[in-house]
Structures are given as C-alpha cells and as structure tokens.
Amino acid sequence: MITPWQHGRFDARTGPSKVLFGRMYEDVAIERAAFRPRSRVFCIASAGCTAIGLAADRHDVVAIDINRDQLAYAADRIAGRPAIRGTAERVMGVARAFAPLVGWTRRRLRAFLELDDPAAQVEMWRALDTWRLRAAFGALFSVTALRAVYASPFLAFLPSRLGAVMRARLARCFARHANRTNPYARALLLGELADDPPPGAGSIELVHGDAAEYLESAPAASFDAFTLSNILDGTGPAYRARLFAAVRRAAAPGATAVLRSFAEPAGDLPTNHAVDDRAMLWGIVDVRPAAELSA
C-alpha cells in the first residue's frame, strides 16, 4: 500500500472504500492569499471543495485523489451536486449529539455563532468551556475513543493529550474571526454543510491516483501551485521524501505549496499559518515556496 488513504476507510477493516469527507474542513482563503493569480494549481480533490474554490478565482485546477469513491463524490460536488455526510461527518455527528450533556444545546450554540466580535466571542467561549466539556474532549479524542474508528496509522502522528490541543485549536479561531462569517465553525459545532458554489472561469481535471506517482510522471515545471491537504498524517519518511522530491520537479519557478497536518509543530514555523485558518483543526498549516520542501 502507498499510503494509508489508499484503503478508502479510517479504519482497518477489510471492505469496500467509502466516501471520507462530505466537505473539506480546510480554508480555502490560505490558498486564495498564497498562489499568484491564475496559476496551473495541483490539489487533492478530498470533497472537491478546494477545487472549486480555486476554479472560482480562474485557477486551472488538478484534482487527484487515491480514493475512487471520494474522486467520484468530488466530481458530483463539482457538478453542482449537493453535499452528503461522509464518515468524518457521521463520526463528527455521533460526537456532536452528546452536545446538550456539556451545556452545548443547539440554541445556545446559534446564538455562539451569529456573533462577529472576537472579544465577546472568547467571552461566550470561556462559559462554554466548562469541566464537563474538557473531561468529555479528553474522553472523545483519547486513543482509546479513537481507535474505535480510525486505524494505527492515522493515531501515530496525533499529539498528547489531543483533547487539549482541540480546544486550545477552537479557542485560538474564536479569538481571531468572527464566527458569523465562518462557514467552517457552523459546520463543525452544527453539522451544517454550505453547498459550494460552481466552478467558476477556471478548470478542474479530476484524475485518479496517487499524489507522489502522478507528479513523478507529470512534465517539469509544470504547476505553479500545490495544495496538498494533509495527505502526509499517516505515511511514512519514505512517501514524505518521494512526495516532496516529485513536487520541486514539477513545480514552476516561484510555486508555492500549503501542506496541512492534525501534527502540532515540532518547534518554531514561521511559516505556520494554522492560526489563519478558519476550519481551526489543524495545528500545521505550512506555506512556502515549493522548493523548499524537504523531507
């Protein structure tokens, strides 16, 4: 196996692949800041999200993904399809009902975010933040919890103490944006999935493969942009090298690649812009020029 996300499932049962994201919990935004106007754009296509977004902003997009079952979604998704609950939006809605236990009723949390100001938002946040909800994020992101849904190599890059570092993540996006606008916090305290817009002047090819192949294969110099999801949490050093090698050969002079990863970041990262980005899971959200990427 390439890579865990081959098998199409978090976890390690035999059977058949599955759609994995019904939305990408990823800001597109960093990407819209980071890669120069109308750039040839290589990207996971995930639940096609990102794709369209960047399509929007008249991006030629690549979109691969390893998963058959979720390249067929993000096609459905990027033909105007609307979207459906894959496993991480189930696994997010088993968690979410034991919501009212901690105090988070479904009132209590619109009113949370129809706020715009960060300051009266980290207010509202430190009443939300209650023992009950710590001892419940350490019970639901404990490895014993998780081990239940995802498979080994999906736990072995997760930090200590998990359920911490979640709501210090939450806090850390209250504090910094204004909840009315985050269509990212409403989907994740609520389960609500904003349908995408369509494409808009820019291209999307779907293809089918893996990440690392595809780019080994593909002419070089050839994107001027790289957009790689989190597609690293799980692999081992050898795909991270082959990985990296394959996107500075095909990566135009001057491209830039956004790596994002459930890892907290081994030290200072200056170009870390976890805290830019408005989904709030990640702890690593790496900008930088894609020559510079190295195993």
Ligand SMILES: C[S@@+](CC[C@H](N)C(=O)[O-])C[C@H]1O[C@@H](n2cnc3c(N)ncnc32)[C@H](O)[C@@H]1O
Given for the second form:
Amino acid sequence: MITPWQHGRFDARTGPSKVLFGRMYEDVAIERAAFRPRSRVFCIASAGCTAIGLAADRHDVVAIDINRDQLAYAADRIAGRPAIRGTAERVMGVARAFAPLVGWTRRRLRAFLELDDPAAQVEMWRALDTWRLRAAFGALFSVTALRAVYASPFLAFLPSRLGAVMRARLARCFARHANRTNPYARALLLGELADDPPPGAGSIELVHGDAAEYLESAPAASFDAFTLSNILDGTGPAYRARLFAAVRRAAAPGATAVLRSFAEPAGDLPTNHAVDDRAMLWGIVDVRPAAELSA
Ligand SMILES: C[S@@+](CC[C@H](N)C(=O)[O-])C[C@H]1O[C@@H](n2cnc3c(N)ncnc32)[C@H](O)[C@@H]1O
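Would you mind generating the form predicted together with the ligand now that we have the form predicted on its own?
Time for the whole complex; same chain goes first.
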C-alpha cells in the first residue's frame, strides 16, 4: 500500500470506495495569491473546488485523484452538476446534530455567520465557546470517537488534545476573517454547500492515479505550481520523500508548492499560511518554492 487514501474510505474495512468529500475545505484564495498568472498547475482533484477556482483564474490545471469515485464526482461538479454530501459531510452532519445541546441553535449560528467585523465575531465566539462546547469537542475529537470513523493511519499524526487544538483554529479564523463572506465557515457550521461557479477560461484535465507516480513520468520542469492538499497525512516517510522528489523533478524554475496538514507545525515554520486559510481547519498550509520541498 503506498497510501491509505487509495482505499477511497476513511475506515479500515474492505469495501467499495466512496465519495469522501462533497466539497473541499481548503481555501483556494491561498493558491490564487501564491501562483503566477497563467500557470500550469498540478492539483489534487478531491471535490473539484480548487481545480475549478484555479481554472477560473485562467490557470491550466491537471487534477488527479487516486479514488475513482471522488474523481468521477469532481468531473460532475466541473460539468456544473450540484454538490452532494460525501462521507466527510455525513460525519460532520452527525456531529452537528448535537449542536443544540451546547447552545448552538441554527438561529444563533446564522446570526454569528452574518457578522463581518472580526472584533464582534471574537466577542460572540466567546459566548459560543462554552464549557459544554469544550467538553463536546473533547469527546468528539477523542481517539476513541475518531477510531469509530477513521483507520489508524489517519489518526497517527494528529496532535494530542485535538479538541482544544481545533477550537483554537476556529477562534484564530473568527478573529481574522469576516464570517459573512466566508463560505467555509458556512459549510462547517451549518453544513451548507455552496455550488462553485463554472470553471473559467483555464482548462482542467482529470487524471485517475497516484500523485507521485504521475509526476515521476511527467516531463521534467513541466509544472509551474503544485497544490497537494493534505495527501501526506497518513502516509509514511518513504512516500513523502518519493512525492517531494517527483515534485522537484516536474517543477519548472520558480515553481511554487502548497501542502496542507492537520498536524501542528513541529516548530517555527515561516512559510506556514494556516492563519490565512479561511477553511480554518489546518495546522499547516505550507507555501514554498517547489525546489525547496525536502523530506
Ligand atoms: C487528501 S484528501 C483531503 C481532502 C481535502 N482536505 C479537502 O478539503 O477536500 C483529498 C483527495 O486526495 C486524494 N488523494 C490522497 N492521496 C492521493 C495520492 N497519493 N494521489 C492522488 N490523490 C490522492 C483522495 O482520494 C481525496 O479525494
């Protein structure tokens, strides 16, 4: 097995692959700001949101996914068909069903999401971040609860006290980005999946396969930009080294790479843009020259 993602499932059971993500929880504004105009971009397909957003900016995108069902779903979305709920949305939906128990009524959440002043958001977040919420996040993000949904490779790299870490990531976002214009906040708190506008002038080529394998056989120096989602979460050091070597080889001079992770950064990471990502979930959003990716 090169990566646990190849099963197309979160759990360790054998069975058919599934659509795991109905939309992406990665803020494409990061890539929009980082990539040079009219780049040739290597992208992870997932639910297609990043590919669609980059094509709208006139980049030419190769979007790959190892999960055939997820890739077919991305193709549907690129063709303009509406979003559906994947496994990730169903899991979040179950968690959201308990929201009223911690005082998070939909009415209150809607009022929170209407705010556009970070200072007011911080104030209201203080009222929402009750001891009940802390207890609920602690339980929800405990190893025992997560094991019911996720296979062990998806848990090994997660920070301890994940509930507290996630609450801190939410608070960090509300203190910085206006809720009203943040589609990721709406998706996370209310489960509302906005449809992406149709792709613009750039092209999107969809590929089924493994990222490292594809890049190893791509022409050298053929991509100006890479956005690798968090595909290294759950893999080992050998795959990480292989992927980075493949990226460096396929990277044109001056190419940029974006790599996300749920893990907390090990130390000071000056290239970390996690605070800028309005999806708010990430510990690491590393934006750096592709030539500098090393295991
Ligand atoms: C890494 S997951 C994470 C989802 C993401 N954080 C989001 O918000 O959509 C995204 C996609 O990467 C795909 N994937 C994981 N490892 C891959 C690999 N080595 N090569 C190609 N696709 C991969 C998965 O099948 C999944 O559809």
